[in-house]
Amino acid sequence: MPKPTSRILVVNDAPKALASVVRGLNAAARSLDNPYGLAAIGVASASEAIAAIETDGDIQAALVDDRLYDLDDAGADTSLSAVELVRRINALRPEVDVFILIDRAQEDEVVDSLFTETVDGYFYREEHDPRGMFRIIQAALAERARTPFFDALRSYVLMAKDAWHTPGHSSGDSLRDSPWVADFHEFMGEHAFDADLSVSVPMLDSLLEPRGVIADAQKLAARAFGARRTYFSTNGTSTGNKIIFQTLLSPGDKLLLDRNCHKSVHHGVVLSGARPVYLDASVNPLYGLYGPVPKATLLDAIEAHPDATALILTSCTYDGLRYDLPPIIAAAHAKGIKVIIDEAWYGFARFHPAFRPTALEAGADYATQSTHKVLSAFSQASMIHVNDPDFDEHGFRENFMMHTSTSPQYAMIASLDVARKQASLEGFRLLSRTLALAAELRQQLNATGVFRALALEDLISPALADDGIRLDPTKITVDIAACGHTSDELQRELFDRFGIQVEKSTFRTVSLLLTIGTTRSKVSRLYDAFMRIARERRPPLAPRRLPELPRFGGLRLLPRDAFYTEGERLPLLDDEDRPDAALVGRVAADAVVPYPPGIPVVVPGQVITADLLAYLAGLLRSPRREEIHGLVTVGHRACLRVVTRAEEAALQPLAP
């Protein structure tokens, strides 16, 4: 197994002073343990230590002497402090360990000035004491290289104990002599079994009220997130957000939310009663991709509901696109709404200054993110990380009890607590990695002269022009409008012939996500198949756009009580084959999502418009059968479930 390189950055302007330091902590390095593989290295100001915390992924810590100054090339005084050094190093890399040298006759001044900073420690000028530097040092490191539930699971596994308990499959001992199922444990291995153990184990704690070891992981993640508080989730963020929205929420609280939001968002509304009021995405109609909501649009919206209890919004969308969240979030805490993120798309933010602010530095009260997608978690392992003043505890553990199962997966928890760990140590070194080759690919990608990599000015519609919206570079919209394939025949031509999976795709694009995980090998391998395809020169297909989304009607009813109804179900189209006049004015008890994008078409409550029902014939008659989640089939007719005429007079109309 590789071991660790990791550095201490020395900051000091007196070079006799800067030489001591780095000459002790090395020699302490040598003479003792250092399983972390730590030495010093030295710069003389603030400018060459913001430099190298730019650069060098491996340095963990950094000791700064308290009467830093800094010189310009002319020699000038520009009095750049330590404070100062110590809130830019926060700013780029607030993972790095600070600590201050300092004299002991200055103590309190020098503590004072930073106690608003993040400082780890302090050490005494006077005391020269390089082997108690190193110790603390190295323990601040081993504090974020702990991972306590893997390391738990760990122990118990090998501890090989008889297992009395669930699950079913005994430590796999049902399954490793089978003559029918054998292969299975083969091709899993057998700790996949091993580590998949029952609530019957004290010594692993417990998800749903942890106190040991999960506790214990949850707060490390929560320190490395900038959270006040962190809970892990084994149902993907989908259930983080319901969890949120029932603790927020009550029946018939009003929500602001974006309509390009998840459909676990739309789900969660349906689950607290809330009363949604829905603000269209921005679209671009000529690549088929929905993005954020105008900022106008969304500063409207808090003027006009300032009774709104919560808004939610998605950053970064599905196809990188980031909300310029402080003022936003701001204007909503200025009239007392919470505000929700949902970065399922961007947990690795915190990590990298390209990337930042993430949600919760841009003040939001809650953050939901899909540790699995990005970092090195299992699928369906994600965080929620909390921020809110006013959090309800209790209120929360209840709602998490509800949506959570009482037998989680351990291998998920001991992959968040593993991801985090790896975020921590070495994630801005993999993330500066992934950021170089996502800039190699998208030129690589713009040199076949056939595909494009998508720019933010392609992606973002005109209304979003003013709005601070950034993009993020690892995921890469491709326009293979000129390539001569549709683009469910270039993902098989990717799969078939070169053994490439695209994240995925819309009439006229792919997506491609880049993620720590990217290595130059798979770029190279991608980047040769793009040019092989491109040097067949098919001819290009004519051009084609996404019918346009119609504008969000009016709900007549609350989306639960609509939903909870029996209804009826109706065709979309009538028996010539035309948009069912029937269904005009009817309310919808089901969510209707094309996929892609994702974003739901009707929802439970709305009222069904004529511009609405074309719109959906126009999907059910597109060539590239498009998939649709909520329609459902009556014999070979694709039919919605409204509301029925009886149910409707029976149940509270929403006021306009």
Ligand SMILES: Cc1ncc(COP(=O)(O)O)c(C=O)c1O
Second form
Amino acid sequence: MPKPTSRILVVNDAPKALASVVRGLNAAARSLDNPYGLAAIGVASASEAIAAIETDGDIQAALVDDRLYDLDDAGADTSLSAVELVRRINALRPEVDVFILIDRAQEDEVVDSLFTETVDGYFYREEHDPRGMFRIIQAALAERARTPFFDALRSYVLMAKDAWHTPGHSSGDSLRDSPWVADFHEFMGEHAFDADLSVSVPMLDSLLEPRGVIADAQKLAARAFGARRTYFSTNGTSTGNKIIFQTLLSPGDKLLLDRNCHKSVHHGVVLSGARPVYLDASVNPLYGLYGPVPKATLLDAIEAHPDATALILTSCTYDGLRYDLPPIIAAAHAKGIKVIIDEAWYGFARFHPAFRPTALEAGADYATQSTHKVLSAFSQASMIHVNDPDFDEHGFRENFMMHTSTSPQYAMIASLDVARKQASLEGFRLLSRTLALAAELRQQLNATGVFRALALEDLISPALADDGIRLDPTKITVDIAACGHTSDELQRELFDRFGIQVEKSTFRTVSLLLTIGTTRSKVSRLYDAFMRIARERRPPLAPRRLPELPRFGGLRLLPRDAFYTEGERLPLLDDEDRPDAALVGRVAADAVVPYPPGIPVVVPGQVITADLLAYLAGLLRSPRREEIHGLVTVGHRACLRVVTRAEEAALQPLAP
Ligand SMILES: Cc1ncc(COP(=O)(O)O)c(C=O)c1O
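Can you switch from the form predicted on its own and show the form predicted in complex with the named molecule instead?
After this comes the whole thing, all chains and molecules, with the earlier chain placed first.
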């Protein structure tokens, strides 16, 4: 494994003192054990310090002398106190360990003003002890470099105990020499099996009631992500959302939610028995993309439903659109409404200023993140972050237990531990690279003259122009209308001819997801493929528009009540292949969710209108290969489960 390079940024505007501290720390680095490759560099002004923090991803610690600094080399009125500088460093890179060099005389003042900031320690200027300083700075870095769960898992595997416990493959012994299935063992590799252990191994702690290495790993994650508490979820953000819902919401409690939310949110509505107030998301019909809920709609809903228990929004969306969260969260909090933000696609945001503020930084009570989608964790490995001052830990734990397997996959937990370590230590550097590659790729795609990387203005409807919506540039939606292929054909072409698999598509776009694993070579291959296809100059296809999702017809029953009925299954299309009028006015018992993107077009309890039925029939007849979850096939006919008339009469209808 290559040895890391790490830097301590020393900030001091007295040249002699600066040189002496840098020299002392570097002498210590040479003479002491230095596994992280720490070395000190010095700058004499705040502007240089900020520039270094903004550009040098290897800076892991800053040692700031308590003085006044020049912020701007050219301008007047530029002095910045050390306290202010520390705040700027924290705002840019909260993961960087910050130490202050202080005068004993100013100790109280400085410590008091930095009390609420994440300052990792103080040194007295008079005590010239570079080796001591180096050790302490290195110890802070060592703390972030720890992976307590992964370490325990690795040591256990290396101890190679005889397994008299689950899983049945018994560290791979059942497969290794099999004439039939040894190929699976060989393909997966030995550690896929010997690290797949049972909960009966006490040194690996318990995900359900962590007190040891899992608790420790979760604490490190909470610190890295800026949460009071962090919980590892081994069944994705889908489960994270449901756990939070069941913790916060009792049957009948009001919940404000974006209709655009992922299906797990809608499942959480059924499980918790909440009464949803759906907020219509904006739709971009030209590209077939769902966007955020307009700010005015959100603020009006908060005003109109001050009795709501919680609000949930997705930020950023699959397509990279993120809300201006602080004013929305402040408005919700003013009414005592808890805020949950689904950050499934935004788990890296804490580690680069270009993506911040994160939901927690904006004041959210809960944030769920699919660490696996955008950082280096295995699929399904997610985190639930909690900052709710009224957090009911016991209630949460009960719900966590309800949804979490008693046999969690340890490799997944280890990958969360490692993903957190990586994000904290090299997230900034890798994300800076990802951002640069994204900018380059956008430009290259536009240079083809055929494909177009959509900008924020293309993605959102004009009604959202003043809502402070921002675009995560690492999610690239490409307009393919001029290339002469349908999106299905283009996806196939990219895969079969060029070995490229894209994230998703609509009838007029394909989406590319850049992550910290995106390399320049991949970008070049992608550009080459798009350029070749563009040069083929196929005649563009006739323009199509997304059939408009009809307006929400309203809920007649609580989603949970509707879902738990026996119901009956009625076909969507009649014998003449027309939308079956028998469905109009009936109440859906199941959600209908085209996948991707996994956003329901029907929820349980919803009244089926003629428009909605026509829309569903359109989906069914669409030539695009889309999964439509929630429909049931009876014979050869796609059916929707609806509440029977008798069941409906027996249930309490919702007030309009
Ligand atoms: C917005 C959103 N939330 C939650 C999820 C579920 O995440 P996971 O796949 O980690 O269960 C997804 C998955 O695509 C999503 O897009």
